[in-house]
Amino acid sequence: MTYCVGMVLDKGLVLMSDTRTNSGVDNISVFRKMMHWEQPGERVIAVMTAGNLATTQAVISQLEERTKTPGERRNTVYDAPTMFQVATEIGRLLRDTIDERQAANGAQGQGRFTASMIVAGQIKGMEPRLFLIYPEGNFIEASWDTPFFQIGETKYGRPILIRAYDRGMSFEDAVKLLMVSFDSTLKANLSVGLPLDMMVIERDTFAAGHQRRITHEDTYFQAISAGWSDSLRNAFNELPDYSFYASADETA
């Protein structure tokens, strides 16, 4: 399992992913799930992945044209004229890769090779865009009504995003919000784990700006985790007390 979030702000895009992969509690490893490509001054495109690791890596390899000789390799995300077409191509590759692996493994392969992806970025002359790509290859785009996407283990970190997200917030506040969301998920599910990868893509810079790997030793993340736990306990203690002996009107 994994957890990845992509968020649209007025200022640009903020992305965060964990790095844990596992095949049981005795086989846990770290693997990067956030990739990006840049053409300075022209485009920046990032992809985050969740699901079967072999499937997602096969898709990334195809994007990077690794079947060609080194001198002929060219990432196909550099050729697409719009972010919509980037998402379309990645969706096609994901669907075809899943279909091929499931077909090769017969009935035993059904449901074992599924994956989903978040695609984010900006191409010169266009707006920053964010897409959620499903295993079937179709996708949806972030909007005012749906300004962020999650993939993987989504339920534990979602409530704080819904309550605190503001499209006009600063990058710094967005990073803090994502850290709280990830901390909540880490506390509730052992299949999501540190280190975390974070990236900020500022509008019209066409570059992956602020990047950071958040490890167990990260003092800021430790402060966020401890502070959020303390704040929740304090907020709970400040709520009105319930009484078994009060009337219905008094407890309502």
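Rigid core: the largest C-alpha set superposing within 1.5 Å between the two forms. Positions refer to the first chain, counted from 1. Here the structure is a predicted model, which means the values were calculated and not measured. What changes on going to the form predicted in complex with a further copy of the same chain:
- Core-superposed comparison between these two forms: CA of D230 displaced by less than 2 Å.
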Given for the second form:
Number of protein chains: 2
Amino acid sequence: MTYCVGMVLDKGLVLMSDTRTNSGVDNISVFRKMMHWEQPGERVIAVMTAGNLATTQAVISQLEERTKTPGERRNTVYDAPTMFQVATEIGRLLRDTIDERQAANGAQGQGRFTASMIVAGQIKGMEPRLFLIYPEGNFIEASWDTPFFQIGETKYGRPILIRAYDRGMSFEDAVKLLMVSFDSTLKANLSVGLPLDMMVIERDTFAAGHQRRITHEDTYFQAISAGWSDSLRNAFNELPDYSFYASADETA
Amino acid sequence: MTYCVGMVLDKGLVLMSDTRTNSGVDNISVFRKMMHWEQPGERVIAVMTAGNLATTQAVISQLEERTKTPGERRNTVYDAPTMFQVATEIGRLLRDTIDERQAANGAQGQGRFTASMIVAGQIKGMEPRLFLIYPEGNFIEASWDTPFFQIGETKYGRPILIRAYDRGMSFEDAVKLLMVSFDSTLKANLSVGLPLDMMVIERDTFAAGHQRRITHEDTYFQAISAGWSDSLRNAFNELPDYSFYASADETA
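Requested next: the structure of the form predicted in complex with a further copy of the same chain (the form predicted alone having been shown above).
Following is the full complex, with the preceding chain placed first.
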């Protein structure tokens, strides 16, 4: 599996992804699932991927190939005029890659080659935008009501995102929140693993901002992981105590 | 979906289940998913169910029927000599019910009629025991290493269970913990819904102890639900702050 989160803040975009890939439990590898392209001062576009690794790598490689064939640059992440068109083109590539693989493997391969992606970025003159791309190639965009997207193993880390996310939060707080969400997921599911990749895209800089790979040795992540266990237990202890005798609707 | 949790404590067993059943999102009902049988002073046995409602009701009805045919009482929850045999018999009933339904519906019905169950209880002269029964009819038992089982929509509520569960905790704290776990699940997934059913089986009482149905109007649950959001945010704020400049492995 995988766990990736992209969120929109007033200040810009924050992305985090894990790096574990597995085919069964005895074939585990580390692969980067976050890629980005930038033309400093003009645009920055980032992609995070979940699902069949051969599929997602094929899509990323095709995007890369196009950017490296000057003169034939069309429909690339560098020349699409809007983030909407970037998402449309990546969606098309994703669907085509999956369709081709499924067709080559007949009904037997049904569903085996699917993948989904988060696309984030900003192009000069426009707002930062965040998209979730489905295996079918269509996509949805983050909004005021739904300001973050998760792909992969999304459930363990969702409750804290729902409760602590705030559009006005600082990048530092957003990174802290993502680390807590990832730590909850790492602790519960073997298919999500360290190291993590993290990137901040500050609004109107049109460049990849703060980037970091968070490994087992990362002292801040260690502090969050240990501290969150203690904090949760303290928070739990501070809640009002249950009594077997206080309730009106008690039946036994 | 469904969410049910059974846990073993030093003091006994604690069970909680939701009551939402749905067939699509426009056909939602309330059904009790926790049943129990007791011979006061001799045994108490409880079952919680997740999965296809027709399947789980068929299993429960067959268990009920047997207890109501005196003279023919065999393999009932009342006369099985051990909890292991109770679990074996319920597993057999579950598998047979699923097999029958699948066979009647051909390959088309593959997987549609599955269900899983948690069986908990104590028989005089033996320890309290807790089992998780799979659709295949086999089962596993809770142990010192894995002292609680979840069925249904298990992921959202798992991180807090992992961190706050303690075998030596009081029944009151266990109920509080379950309410937090259920609240996290309710907030994230529409297929799990109030009211909740809760039951405590105190060790060596051989009787259903404290039981309660927790509705929207339950003031304690309301306090937990609201308080946990605040507590989580406070816990999050108390964690050390992230800095973009402090880390050795910073790359940008």
